[in-house]
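The chain below stands alone and is given in structure tokens; this is the form predicted on its own.
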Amino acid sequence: MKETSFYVHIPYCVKRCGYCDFNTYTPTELRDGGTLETVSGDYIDAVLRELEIAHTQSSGSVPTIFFGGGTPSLLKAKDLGRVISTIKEKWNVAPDCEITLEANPDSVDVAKLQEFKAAGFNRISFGMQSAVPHVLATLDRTHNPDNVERAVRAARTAGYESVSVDLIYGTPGESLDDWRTSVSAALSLGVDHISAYALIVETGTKLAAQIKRGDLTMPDDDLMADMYLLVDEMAQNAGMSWYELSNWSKPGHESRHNIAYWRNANWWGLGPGAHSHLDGVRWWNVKHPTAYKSALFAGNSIEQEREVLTEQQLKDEAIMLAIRMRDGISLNKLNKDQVSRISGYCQSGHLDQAQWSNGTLQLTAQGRLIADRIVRELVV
């Protein structure tokens, strides 16, 4: 039976981060005066209605469930809740299945977080970014850094099974320290698993702006490559084992949802701007939640685009996937001309030796920092 993983866009914020580019509104931008109840009341109607439009074109079991955003924590769990039961009544819903949300740590507090689990929920991550004031004043984060381990507690009180938190690291005017400062203080929170992502600068963000008048200067690449191998060490060190280039967790703590995206396993994106993919099928939604809304009240296409992928475009995805993950690529899955371009890297320390000679690549820590290089050798 084909496995199908769901995830749930919300696209709404109280306030847009100076970093994001993310398809995420406020109150403000998508209504005068208008507050996030008003603005996303119906919300949730529309995206039982595309269920419907899934259910039509997907079966099978679902192991993995992930509200991302946005800010779905700022939703109420009721309302999250009937995306889940709808799910339940018209799917085969795993009996261990991964139900993720993710939460600003200033939107929630036991009792809400109680409310959540009831709805279905079993998995949590927050934002936490840093915890470092300036560096999430230059990233213009609203959360107090404080907050993150009360979150943390509150999660733990309401007994999730699994807590994660997010970290972004090489924000201008970010040290070493101030990046160890972090990490430790996400280790200490005693949560299952850290993502740790590098800071992108996205064209059209405030943060860019800043960037290009000359008020914040970018990291250098040795520091960033300093930053991340100092987290893979400190994470490595509190028990945790990388599974993928920007994730760590405890035994049996993976995210499931996000390996189910780097396998290329099949998924469906509900909401605005959400992609999907479906055996060599890959689709995206309209971008704005109000086109998206009124073209499924109306009965009309939420599609804005698809693809059908190649059998050459398949490999080659396989290929860039595959080399994020602690498990690598078998070897024999490459050709003779592919081995030899990358066999160099095992003699310079970037692909594990003894993983090579029992038929697998795999990136070492130092690897990872080049992973894209390695993959341009791959896939010509």
Second form
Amino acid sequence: MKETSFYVHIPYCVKRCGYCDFNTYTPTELRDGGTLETVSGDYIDAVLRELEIAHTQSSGSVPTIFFGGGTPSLLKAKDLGRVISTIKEKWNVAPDCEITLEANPDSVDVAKLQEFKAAGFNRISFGMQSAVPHVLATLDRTHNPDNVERAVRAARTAGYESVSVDLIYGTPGESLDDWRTSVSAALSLGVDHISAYALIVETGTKLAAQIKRGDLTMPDDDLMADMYLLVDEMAQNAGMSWYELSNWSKPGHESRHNIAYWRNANWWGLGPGAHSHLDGVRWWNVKHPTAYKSALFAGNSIEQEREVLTEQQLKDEAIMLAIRMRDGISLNKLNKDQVSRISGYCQSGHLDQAQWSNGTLQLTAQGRLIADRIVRELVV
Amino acid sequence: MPAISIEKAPQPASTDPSQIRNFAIIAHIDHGKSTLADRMLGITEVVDPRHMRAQYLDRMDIERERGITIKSQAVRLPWRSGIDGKEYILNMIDTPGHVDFTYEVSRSLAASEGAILLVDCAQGIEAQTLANLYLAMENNLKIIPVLNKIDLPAAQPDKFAAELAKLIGCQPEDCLRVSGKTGDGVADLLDQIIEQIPAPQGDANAPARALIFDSVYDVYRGVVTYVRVMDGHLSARDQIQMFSTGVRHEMLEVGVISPEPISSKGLGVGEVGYLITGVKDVRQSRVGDTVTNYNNPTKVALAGYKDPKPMVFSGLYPLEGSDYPLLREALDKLQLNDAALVYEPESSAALGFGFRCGFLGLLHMEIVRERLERESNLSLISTAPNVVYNVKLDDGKSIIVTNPSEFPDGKIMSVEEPIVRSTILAPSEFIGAIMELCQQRRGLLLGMDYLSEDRVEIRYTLPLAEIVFDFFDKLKSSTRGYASLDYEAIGDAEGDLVKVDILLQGEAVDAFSAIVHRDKAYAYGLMMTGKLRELIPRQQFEVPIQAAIGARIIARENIRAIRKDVLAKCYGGDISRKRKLLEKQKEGKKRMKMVGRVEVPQEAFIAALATDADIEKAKAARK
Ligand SMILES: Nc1nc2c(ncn2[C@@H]2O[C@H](COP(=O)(O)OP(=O)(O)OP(=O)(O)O)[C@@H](O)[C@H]2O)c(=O)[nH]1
Ligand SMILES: C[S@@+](CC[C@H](N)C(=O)[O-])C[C@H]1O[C@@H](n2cnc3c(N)ncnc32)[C@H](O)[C@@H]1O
Ligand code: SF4
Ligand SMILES: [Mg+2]
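Output the form predicted together with its partner chain next; the form predicted on its own has already been displayed.
Starting with the chain above, the whole complex follows.
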């Protein structure tokens, strides 16, 4: 039977973090006079409209739903619940459906988390980023590091099946020891899953301006690499293992939604700027929430752009995505040329020897650090 | 009114030689030759004030942008003397000042009886002032010393009149004073040209002899040949013959430049003008050849010119390999108007197919490259300039090396390199700095003269290779811009020269090989390995970069293996963005050049081959 996952974009944040270029808006940026409270009701109405459109084009079962942002936890549980229940009405949502909430550790308490739980969420992911005050300050994050521990405990109390935290490494001024502090803080929380992302300087962000002015300096690649190896080792020692390049989990706690992306599965992205993929066709919505809402209410198309993937693009994407997974790529899916072009990476320790002998391309930790390079060798 | 309208002025083919004066304006670069020429065009009224623009005769885009003259231009100017009230025809030739184009000056002088030696009286005598003066003297020309830019507040006409007088052997009062900017003194100068410069002499009844001093290809008109008639006359109905080849040509048009071409019945003794014969290739109408009548040919050719010899060589390669045929076409086309440019195909393991080109000097090289890029819309990469070496082998054979990577390995008996005699003019306070620089560059002091109390002329022999390698920039920076340099080739001399190869993972990269003096090999090796270490991205494996003389490694750097090449960010569903990035990287990878197993981005080649001056220029352009 056909499966479609759902991503629900919540494009609101209290404040924009210095490094962030996600499609999200603060109340001042929105300038439509409303508070988050008032705009959100409207916004959910719009998402429900898009769900009606989705229903005309997709049916079947729903293995995962993910509310991301922005800061979904800013919205009322009741409002997010309307989206979940509508999906449940129109699609066949499995009882074990993974329903994730991205949450800001500052904007939650036990009561609120219980409400979200009641609305249907069973997995929660907190934006922790770091446990070191000067790193958080450079990242321009507002939350108090102690709130993360409180939030994780609250999530446990509320009964979430899986709790995850997001970390960022490679912040200007962050030392390897700072990073060790953050990772061990995250692991000691007893979470089931961690995501660790290398800080990317996105153009147009405050961070980019600070670097351009010379106020901040990005760490060199060697330090970044050491940080990656460190989190990989520490996560393993804590009983977690990598299942995707930036994600580690205890057994059974992999994010199935995340995996769907890397497996090129079908999903529908709801909300402004959200990306969707159905059977080799990708499209994305208009970016601004106001444009999104008004188009929907006027009955106009909300599609910004669409691409029908060519054979070549499908192949390239499959490699680009699958290589990031622990499962890797079966060598018999590659041609002779491709295999011979990358076999040298086995000797250099970037590909796992044992897996290679078993007919699978699986990146070692060193290999994951140069995954893009190996992809380029494969897709030329 | 001293100006005479072109229609009423003495006409070509019927102007008595006694009414003609032929002269060239010569000077150091930027002393104002073309600006003075502008004023002459203006007061003789051959150019309408509405059409006047600064440096009118600098017609090429590249001349206008850089504000320098590259090609000489001859113009026929009618003028009524303010002294005797008679009508005259002046043939004025504006010449380039840069040392690379000295051959243009020589040609112009051979078509003249006199020269105006122009000196910017805020700068004084400089190296090309001397060089061009000596050229004019060798041609037995009447020299009129003229101080220019007297309008400038910093002008010191009295001081430089004294220096100039001492140099030429005249009285300081003999130096005329003008401003090419305001036109002050220019009418006087024209009158003095008539007074002082002898009229041309020739035998009007002899078989025609005309000297070709320029030959230019024009898309619309074919080859336009510029001549100075010495004897006899050429008429529009004639059939003419090139003395050297004996080939007959129909005359399609004959005329004068005023300063646009005006066709005429013919050209008589002493006149300067142009011929069009339908020839499509400038080589059939060679500069220095003698044009004569087919029906009544002369038996004696005029003394021609020595062909300019390329002094500096460099490999030119298209950035896009597929542009190679386009580059060949562009070079063919450019050579039609630039006989000094020579080239032959070569290939480089690192850069692909290209051409080894010979140039008159660094400026010529820069200009050729720029014209090729601009006029044929090409992107080029050029190897570091080098000179030509004469290598004698143990077995007695000798080879000419214009590409360092072709320098033979072992069994070398001797290597000869070109030597120049250089003249440096500078304020005397810089003597120490100049001598130190020349010493470092293997110079031999020939002599030193004081032009005045505080100005010296220092003469050195130097290997040309040293000059080609940033000598001029160093000279300028060590003399706060005050020194000027002229040089001429005087032959070859043996040197203790070695080839330094640059190896990536043990493989020599041909484009980076250089021939240098043994004492400088280590410095070159260190510089290149250091540069490349910065420029070549880290690879899957460690890459040693070595500099070697033969099998001996003299410098070494390492590029450590890459550790991180991945975007580890949360993408959400935006897979398209990631794929597009990959597609871009795929394109980038295609532009990588493989040196053995090492991927070298094209940008790294360009940057590694760039000189300090290139880098300064690129920086300035970015600002
Ligand atoms: N103030 C002043 N500036 C002058 C005068 N004559 C020339 N210039 C300036 O000097 C600079 C060089 O003038 P050009 O006429 O191009 O010099 P040139 O000798 O033809 O230069 P090349 O052909 O490159 O050797 C220009 O900026 C002129 O404007 C003058 O009489 N007075
Ligand atoms: C969709 S984002 C938003 C989640 C949530 N709003 C928050 O910031 O806590 C998910 C994660 O991406 C990571 N991220 C955001 N911007 C990043 C950047 N410029 N470079 C690397 N990681 C980034 C952060 O770890 C963040 O928690
Ligand atoms: S909270 Fe998250 S989505 Fe919002 S601005 Fe910060 S990083 Fe971006
Ligand atoms: Mg000029």
